[in-house]
Every structure is written in structure tokens, then in C-alpha cells.
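To begin, one chain is listed below as C-alpha cells, in the form predicted alone.
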Amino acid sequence: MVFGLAAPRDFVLKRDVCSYGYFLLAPNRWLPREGALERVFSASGRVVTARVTQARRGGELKVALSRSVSKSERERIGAGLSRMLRLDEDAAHVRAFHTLDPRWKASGRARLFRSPTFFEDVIKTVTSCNVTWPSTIQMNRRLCEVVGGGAFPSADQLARTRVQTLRARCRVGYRDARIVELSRMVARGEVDPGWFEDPGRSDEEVRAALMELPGIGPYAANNILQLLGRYAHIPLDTESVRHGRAVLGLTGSAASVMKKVRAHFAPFGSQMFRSYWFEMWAHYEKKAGPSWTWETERTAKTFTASGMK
């Protein structure tokens, strides 16, 4: 089964997929040689793999499914891919960012890869806190294999999973109970993804609500904000300190460097995160090569060897 997705005229699949680390996390798989994104979804209780390719810049995206699905499932998969690739961010949206930070105009960088659902973005953020990148890769792979049957587990599936299973088999460590509690809240309707994705709400209102969720602290809340398309906050962590010292030449304690990093990017206002992230991403590429050449296992080793998170 094959269908198409319309893309903004400046959209480049390899650049816009390989723009944020979640493209390397299961059940996503980037194929550097083919320039294709594969993503496993669950449809009617069975897994289906969507393979996304693009023949030319701004051209329609071709989505090939590994098996036939119903029209409603196809539409759901299409909507998930559109969210992942931020196909709603048109050329005008991109120009607005480049006006504030013209450093990225030549490369066209602006869109940041994310997950097909708010719930998955939240869980992946939880698995990226206080841990090395190889461990984040492992946690997400195991969540898909053990709980999701190959796809990323739904809130209902994780809500029914024993805490001990998450710790022992998925190796999520202290996050086990928080993941189950959060999943139960979503499954019961106590957390409404639509509320968080409503563009009419202020950043402050959404951030405060995120901070009320299990396992979500300041770093996680700021990261989820950017995944929601709200770029005025920076999730500061040890990588921010590393970047501040290695790239910006900042000195002082870790806390002092974090404050200086925030101040350095503050002039970019509503686009602060994107300016920060693409600068950091460019530094990563100096270590590991262009991001569209990365493969999950090799990149994890490169990051570990170079001391990056």
C-alpha cells in the first residue's frame, strides 16, 4: 500500500528528519544509504512499517506500507508522520526563524523531528533525563520490543505493565513507576494531549501543567515545550555546560555556565531553542559527520567516545 503526503516547498527529508536525536530512537529507523525513514506503527493490533522517501526537494513524500491497512488507519499513520516531520511548518514559518537567526538560512535548517504523538514525546523525554545517550537508545528499543510488540507502546499498554517489568526488562531504572503512573493518567483521560497542543494556551500555562506530571522537571518541561513547537525555553543540562565551555568559551561552575548559556541565546527570543539546538547540532556533526549519515549504533559509540551525552 502506497500513498503520498504533501510537503512544504522547502522541505528536505534527510535534513528535516535528521535534525533531532529522536530520529535515532525506536521504532524509528533512518536508512542513510537509501535516504529513507522507516517507522513502525501499530494498526488493528498488528505492526506495520511505513517507509518514507522523497524524490526531490519540496516534492511529495512517498509512504509505502508493509501491508494493507484500513482507510482510517492509513489516515492515522499519515497524520502521525506529518506531526513527526512538522509538515504544518510552512516556508513562511521557516523564514520567520531565519529572520531572527540568519545563520541557518543557507542550510535551510528550521524544522525539528519529533514523535507522532504527544504521549510518545513525553515518554522519550523521560527516558533522556539523567542518562547517557546509549542508555536512552536501549530503553526505547526495549519499550518497543517488550511492551509495544515492535511499535512504540500506547498509554493503555504501558498503564497495564508492571513496574517491575519496566525496570527489569526495559531497563528504565528509577523511571519505572513514573512511566506507569503517567501512562495511567493519559489512559484514564486525566491528561488530555489536545489541551497541551492547543496553540491558544500560553507557554507559561503549558509549562506549569507539564511540571505537574510525574517525572517532569524543569529540563523535561522545557524539552517537551520545543517538541510542541514552543521554542522560547532551553532545556539546560550537562550538554549545555559542555557546549558553553567547548564552543562558547564560557567559564565558571556548571550552574554559572548554564546561566550564561541562557543569557547568550536570550536575544533570539521566541526562537531561542532552535538557535541553541542547531548550534549544538552543528558541533555534533563535527564529531560524527553529517547527521543524515548517522546510524544508531555507530553514532551512540561516537558520542560516548567523544564524551557527549
Given for the second form:
Amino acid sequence: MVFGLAAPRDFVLKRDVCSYGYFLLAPNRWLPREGALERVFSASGRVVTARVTQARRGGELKVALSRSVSKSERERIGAGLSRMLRLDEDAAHVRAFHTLDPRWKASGRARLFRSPTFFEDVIKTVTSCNVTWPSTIQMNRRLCEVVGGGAFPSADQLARTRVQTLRARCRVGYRDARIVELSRMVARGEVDPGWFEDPGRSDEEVRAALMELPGIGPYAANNILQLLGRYAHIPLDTESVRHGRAVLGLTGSAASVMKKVRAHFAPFGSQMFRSYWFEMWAHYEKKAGPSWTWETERTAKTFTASGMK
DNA sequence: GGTAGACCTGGACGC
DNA sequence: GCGTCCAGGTCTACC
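Right, the form predicted alone is done, so what does the form predicted in complex with the DNA look like?
Zooming out: every chain and molecule, the one shown earlier first.
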């Protein structure tokens, strides 16, 4: 079963998929040789794999499903892929970023890969806190295998999962209770993804609400903001400190380097995160080659703050 | 408002 | 093969 998805005229699949680490996390799979993105979805209780390819820049995306699904399921998968690839960020939106930071005009870098749902972005962010990258890869792989049956688990599925199961089988450590509680809040409707996705709300309003969620601190809240398309905050972590020291030549304690990194990127205002991120990404690519050649297992061995020094 | 220490996992290292 | 150390944000208690 094959269907098409219209892409913005500047859209390049390999560049725009391989723009943020989540493209390496289950149930996503980037195939470097084929230049294709594979993603497992759940449809009517069964898994289905979507394979996305693009023949030329700006051309329609071809989505091949591993089995047939209903029209409504196909539309849901299409909407999920559109969110992941930020197809709503058109060429004019990209130009606005490049006007503020022309360094990325030549490469066209602007879109940042994300998940098909707000819920998955939140859980993925929790699995990236206080762990090295290989553990984040493992946690997402096991959440999909153990709870989601191959796909990323829904809020309902995770809400019904025992805390002990998450710890013992998914190896999420002390994040177990936080993940279950978060999932229950979404499953019960206490946390409404639509509220967070509403562009009418201010950054500060959304950030404050995120900080109320279990397992979400300043770093995670700022990261979820960028995943929501709000780029005026930087999730400062040990990577920021490494980048500040190694690339920007900043000195001092970790806390003072973080403050200096924030001040360094402040002139980019509403686009601060993207300027920061693509600068770091360029540094990774300098070390490890173009991101669309990366394979999950290789990044698991090299992508840590200490490993990228 | 700022800070110390606990929370888990997995990899690196020394023996 | 075993023990120890370390990296990595959030949360709570305390000053």
C-alpha cells in the first residue's frame, strides 16, 4: 500500500530527517544506504511499518506501508509523518530562520526531526535525561519491544504498565514511576496535548506547565519547547558545556559556561535554539561525517559528551 | 534562591 | 570475572 505526502519545495528527506538525535531512536530507523526512513506505527492493534523515500529535493514523499490499513489509519499515519518531518514548516518559515542566522542558508538546515505525537516527544525527552546516549537508545528500544509490541507505546499502554516492569525489562531505572505517572496523566486527560500544541499560548505559559510534569526540569522543558516548534530557549546540559569550551573557547565552571553559552546565542532571539543546535550538529558531523551516513550502533559508541571531545 | 546528595544504568578501567 | 568509578538531569531537603 503506497501513498504520497506533499513536501515543501526546499524539503530534503535525508537532511531534514537526520537533523536531531531522535531519528536514531526506536521505532524509527534510518537506512543510510537506501536514504529511507522506516517507522513502525500501531494501526488497529497491529503494527505496520511505513517506509518513506523521496526522489528529488522538494518532490513528493512516497510512503510505502508493509500492509494495507483503513483510510482513517492511513490519514493518521500521514499526519504522524507530517509532524515528524515538520512538513508544516514551509519554505517561508525556513527563510525567516535563515534571515536571522544566514550561516545555514547554503545547507538549508532548519527543520528538526521529532516524533509523531507530543506524548512520544515527552517520553523520549525523559529517557534522555541523566543518561548517556547508549542508554537512551536501549530504553526506547525496550519500551517499543516490551510495551508497544514493536511500535512506540501509547499513553494508555504505558499507564497500564507496572512500574516494576519498566524498571526490570525496559531498564529505565528511577524514571519508572515518573513515566507511568506522566502516562496516566495523559491517559486520564489531565494533560491535554492539544493545550501544549496551541500556538496561541506564550512560551512562558507552556514552559511553566511543562515544569509541573513529573520528570520534567529546566533542561527537559526547554527541549520539549523546541520539539513544539518554539525555538527561543536552549536546553542547557553537559553537551552545552562541552560545546562552549571546545568550540566557543569559553572558560570557567560548568555553571558559568552554561550562562555564557546562553548569552552567546541570545542575539538569535526567537531562533536561539536552532542556531545553537545546528552549530553543535555541524561539530558532530565534522567528527563523524554527514548525519545521513550515521548508523544507530555507531552513534551508540561515540555520541556522548566525553566521546565527542 | 542556592546547593548537596540521592536516584539508576551501563561503560571504562584496574586488578 | 569482579569491584569501583564515572557520566548524565531531576527532585527533595536543608540552609
